[in-house]
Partner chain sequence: MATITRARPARPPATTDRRRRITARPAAWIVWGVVIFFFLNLLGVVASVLVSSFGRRWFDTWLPDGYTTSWYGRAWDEFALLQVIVVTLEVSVLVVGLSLLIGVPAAYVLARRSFPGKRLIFLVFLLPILMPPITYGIPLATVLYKFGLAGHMSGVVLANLVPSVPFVILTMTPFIEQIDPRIESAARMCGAGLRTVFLRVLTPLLVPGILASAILVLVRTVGMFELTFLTAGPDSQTLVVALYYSMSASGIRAQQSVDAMAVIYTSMMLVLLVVALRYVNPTQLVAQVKEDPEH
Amino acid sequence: MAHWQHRLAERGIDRQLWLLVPALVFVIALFLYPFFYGLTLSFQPTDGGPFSDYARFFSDSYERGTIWITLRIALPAALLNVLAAVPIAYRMRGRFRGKRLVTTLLVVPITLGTVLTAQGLLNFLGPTGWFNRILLATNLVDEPVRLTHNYWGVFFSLVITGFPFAFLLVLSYLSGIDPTLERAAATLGADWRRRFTRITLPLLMPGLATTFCLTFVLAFSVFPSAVLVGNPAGETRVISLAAYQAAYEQYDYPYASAIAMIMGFVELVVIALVLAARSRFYTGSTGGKG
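With the form predicted on its own in mind, please provide coordinates for the chain only.
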């Protein structure tokens, strides 16, 4: 044993690197292997050449349209979550009484899950929910407002479940910005708006781009909400639902794998565009509190 340790040390390999082996096995078993297996399977269609399933997807307007439907839901939801998280996290980074309670309330939706969130939306925003009962009782509307089993039901579900992640991420990035920078600007006469737009926001922008990417990926993979509070046969037939139907209703696993690969490619394109746009803003060190 000591001989092998000595030989590894001579080659510049620290034995503590072996601690990475469990994590490496985990990544290979749960990410790399399924990905490459699905990628290989997508080029093995039941009929036609290796790219026939991809051609089949893009030649069918009903299937191809799921990309736009999913983007139309995921992009606004991710953007709203990030925009809503910034002012709240900016206020929450300071010290005030009841901060822990407020933070707990803001992240509670993480514990609910998509199914319970969907059930709550149906009870509150459904045709017979509290919201419509109040509107009808006050004669503000003549018939219930449709806020579930359509685009808005899925959108509200993604906002509720995605906001806690965006909030926690933005709060962590804000906590890494040296507060003395704003104090120095204040001593030079800058008001809070100038301090935020000229100092905090440029330093925060790389973190906002990362937060948007993560919340977008979370929203783009929407599935239960599209079925429970959406219209899965129409305006909320997202691409993940198309992959599910291909695999477990048509039992065409190569075609389902092809849809999954297209789904991943679209996500990568959006993330690449966001990260490319991030380079236009300040990307230096945000500094530390100490």
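In this text, rigid core is short for the largest set of C-alphas that superpose within 1.5 Å between two forms. Everything numeric here is computed off the predicted structure, so don't read it as measured data. Numbering follows the first chain given and starts at 1. What changes on going to the form predicted in complex with the partner chain:
- Core-superposed comparison between the two forms: the Cα of A272 travels less than 2 Å.
- Once the rigid core is overlaid between the two forms, F26 counts among the residues whose Cα shifts by 2 Å or more.
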The other form holds:
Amino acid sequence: MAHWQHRLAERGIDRQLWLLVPALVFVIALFLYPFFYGLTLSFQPTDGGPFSDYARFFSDSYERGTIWITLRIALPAALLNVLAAVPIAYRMRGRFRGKRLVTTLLVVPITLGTVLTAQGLLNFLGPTGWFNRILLATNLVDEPVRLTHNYWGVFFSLVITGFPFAFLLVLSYLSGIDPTLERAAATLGADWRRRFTRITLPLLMPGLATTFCLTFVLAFSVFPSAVLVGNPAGETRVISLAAYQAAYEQYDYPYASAIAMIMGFVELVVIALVLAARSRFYTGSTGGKG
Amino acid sequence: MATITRARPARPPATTDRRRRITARPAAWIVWGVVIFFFLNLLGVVASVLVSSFGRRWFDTWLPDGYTTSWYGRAWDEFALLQVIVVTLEVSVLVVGLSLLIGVPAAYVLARRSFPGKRLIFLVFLLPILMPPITYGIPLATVLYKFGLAGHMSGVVLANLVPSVPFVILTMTPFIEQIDPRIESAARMCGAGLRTVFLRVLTPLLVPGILASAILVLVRTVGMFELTFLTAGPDSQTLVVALYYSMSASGIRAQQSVDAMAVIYTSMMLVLLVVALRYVNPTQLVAQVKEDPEH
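Could the form predicted in complex with the partner chain be given as well, to go with the form predicted on its own?
Every component of the complex follows; first up is the chain already shown.
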């Protein structure tokens, strides 16, 4: 008895690992079990063979199009959020007066919530909103620009909610890079461009990949704003909306599960591609630890 | 920027130059210009809701006809906001408490120990964060309905735990790694058992980390739309879900009372975030480094 306990302890297995059990029970009961339940449910459609719900989704261009619509909204929004965060975070390193204020201002939009953002966008960018009024008053346009109840409304709401998040993560990764590295390069005569592209950017790349993935997850599951500021019947009928309609309007849970599985699969493919590209670009210790 | 960094090695190391000047390079101007443009538009978005929630009538003009606070009273009564806020707080407190109880011990093991299968377990905990809530939310809601848990508070709490527990584990791990393991060894030498080490040694040291992740989970849970939306019944709606319903059923409610409700929600979130920022330095969530290295 004591013998095998000792042998297991040598490999790192002992009584302390019991602390892990509640979390494991939780993740199995509330995440893995429902997930595999949904997976098996998606192969048991109300009629037809095991794959007929998947076939149904892909043969219907209105349904299949939701993948493309979602990617067309989520990829540019996530990319813009990450790319815009880099120069701003780069300027925010180190200490300067008002840094705390600027950080707080950039973080505050997290509290806005989808509905306030949606209402605000409808009020502000709508045909009679302040934005169009200013454009009309300054004679930049002749008639109001249509920016709500279409692609742009959803896109802007993703930028407002996603950018603060991307900025926080990028700033956090960037402040994890040891500033002495850049200073060393500066003493060797590298100008800021070279220092950025040869030192900071490669060290930041893993962090940028992670940030992109997390921002993309947020943007990919866009659902309330696609309904509220978008055009949920056409231009912004995202895949989560298709899944929701199947589950709660048609009560077709196998079909809804099939759509949810397709959604998860597409999203994980994008993440896998990003992470694969990251490992091709730079393999070393992450920039996270300075 | 470049001039400053280049000049720095020449300076005596004792002078800490606190104020980094915002130099007048074109790149800097473009960056700050874009930031200011973003903020002006954001301000417009927020202000238009705020003005509208106090406006009497507002059609095709720059500002409303007159101002009133009656929309707030109306929103409060129409949406039974007191009950909704109570539900939101109950759900959030339960989710925070449970996810800490489950997550902190697991984070401890994952931070300190190496054992076979650790990477796999870590990946499993990472997945709920990497998946869009709708993807696992729909199967989860189906399972919860099967067991009769959805449509009540318990279902909402269970569903919200799914992203919260991994979140606690991920945010707590760096905090635990910072504690010197020799402190635990010393306590064990003095005869403390695992339980005593945890309650008397680790927990007091971990209070800042626990507070940080508790507040972040709280903010996330109050703002989490999808999971609550999929599992809530009529009496277990949180504020976000109630707001969504009131807005998507437009035409029934006056737009201004939805605006008023959105303002109430945002003020609540703002208070939470301000409290959170007192305990958490947002830039050190991922990388635990000193922000101001000596130079």
